[in-house]
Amino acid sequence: MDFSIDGKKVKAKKGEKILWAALDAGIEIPHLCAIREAENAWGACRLCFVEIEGRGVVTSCTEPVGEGMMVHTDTERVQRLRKRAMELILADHPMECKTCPKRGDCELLKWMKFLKVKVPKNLRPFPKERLEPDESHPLFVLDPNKCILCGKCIWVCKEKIRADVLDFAYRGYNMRISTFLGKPIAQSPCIGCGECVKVCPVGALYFKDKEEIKEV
């Protein structure tokens, strides 16, 4: 397929999403929740949007390049959009950078940069129990406090690993990443792999110690 971005040329094969013809060809575009080996995009985040000409707004991991296609990633109405998708992450997500394990390679303060978006003072975030972080497993921690729901960790371990410990529970704003009737990962059947924990983004899921990871 021959297309452009933002005036580029660019080749890609039949099929392939914009976002990762896009990443090939040196464009960026920001995500948190894309994975490319999975079958179906999750589109949670709603970071990846970019315009394409005659057709409009769309979010790039989920929509597939097209012969002739003429896709603008800067546009006033993608930036709109982005920004205010990282600004509703933004309000619930608690901003303990200082402290936090991921500090340094945190995919979200990353885009927060890259969007120039700051913490929003005008978006109230709703009341929000305050959970225990899961310290039981003797290599990770899940914190669901700083979960952003963008299901990666899901996805490999279900897609990848095939061990099948972690989903989602419950539903709208109590959504959360929980193990099967939320028993602590240490009674779970994790086999301790720490894909999981590679794949998160921000510090919802981080080892306690980098050294002690397991190659599956």
The other form holds:
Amino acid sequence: MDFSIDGKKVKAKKGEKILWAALDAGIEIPHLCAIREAENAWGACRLCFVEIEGRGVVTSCTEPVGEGMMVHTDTERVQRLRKRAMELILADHPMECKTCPKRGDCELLKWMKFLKVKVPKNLRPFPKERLEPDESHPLFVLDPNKCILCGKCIWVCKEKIRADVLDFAYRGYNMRISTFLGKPIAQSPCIGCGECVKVCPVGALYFKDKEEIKEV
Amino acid sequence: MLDEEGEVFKEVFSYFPARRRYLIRLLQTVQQKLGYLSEDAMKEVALHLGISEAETFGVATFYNQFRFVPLGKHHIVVCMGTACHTMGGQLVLDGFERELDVKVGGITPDHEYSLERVGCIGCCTKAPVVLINNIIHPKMTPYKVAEVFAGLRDKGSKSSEEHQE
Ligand code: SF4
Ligand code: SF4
Ligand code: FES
Ligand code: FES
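Now show me the form predicted in complex with the partner chain, since the one above was the form predicted alone.
Expanding to the full complex; the earlier chain stays at the top.
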């Protein structure tokens, strides 16, 4: 299937989502929640907006390519929407980058710089409740305070590993990822594969090991 | 799991085929029978439908109608709708929390009283309103909290039986 992104000719197989076709062609599109193997994209982060000529703005992780489609990644509308989405994520995020175990390869920071967005001061009128990190598991820690609710850990645990440890719970500002009844992960059906930690784009899930090495 | 609970699950599961789309109705029916969603209840529902426990918990916590602690003999519901809120509903709620020494959403250790807050009950002219086992206590004040308890103790559990739906 032939189509174009920012005037560049791109080929992709039928049904491929615009996001992956673009990345394969070396065109950068910010994305935090998309998983390539996932059958249905979750579409949560709203960073991957692109504009299709004659169609308008869509999230590129959910939209399949079409023959002759003309996709643009840098229109004014796309830029504005992406920036706003990034601001909304940042408004809810404790920026503790200096001490963060994800320091160095944080995807949130990477796209924040890419989009040239600053941490907004006015989008969070009241403080966020601080939650206790779950350190019960011998291998890794879950710090819900840094979670951006991308849903990737849930997908791998559920669809790939089939251990079904985590899911979203509560709603609105209180939404978080949680085990059954919010029990410590060590008391959940977790098999300790660490796949969730590997897909987490931020410092919400991290291996204890790395942390120890850093401290030494 | 208590035997009675097991019976309840058996009965409820016989109405609803094991399909994912019945999750919420199952939870609602179980809660209707038990007064709340116990740990076992959510586990059994998950098992019946073949979905994960974490997801069942996630869905249940999304909705305000589900509760995870049992109802007390006297279930106290403080209205925090707009009218009741502006008429001092928070002070009334604080009063109950103090008097019972439980937080909203909780239950006293003797299971006599449980405390809950809701949005508008629909009788704003009587704000601030408190509902105890579906009896309306109008124009509440923090001072009237102790009075209300005196009334409840006098009547014993009679009132709760009479007026339960
Ligand atoms: S997760 Fe990323 S943005 Fe958040 S504190 Fe850690 S390094 Fe900073
Ligand atoms: S813990 Fe990480 S992977 Fe899981 S939802 Fe939060 S940010 Fe995403
Ligand atoms: S990557 Fe498309 S919405 Fe997150
Ligand atoms: S706001 Fe309390 S009854 Fe309407």
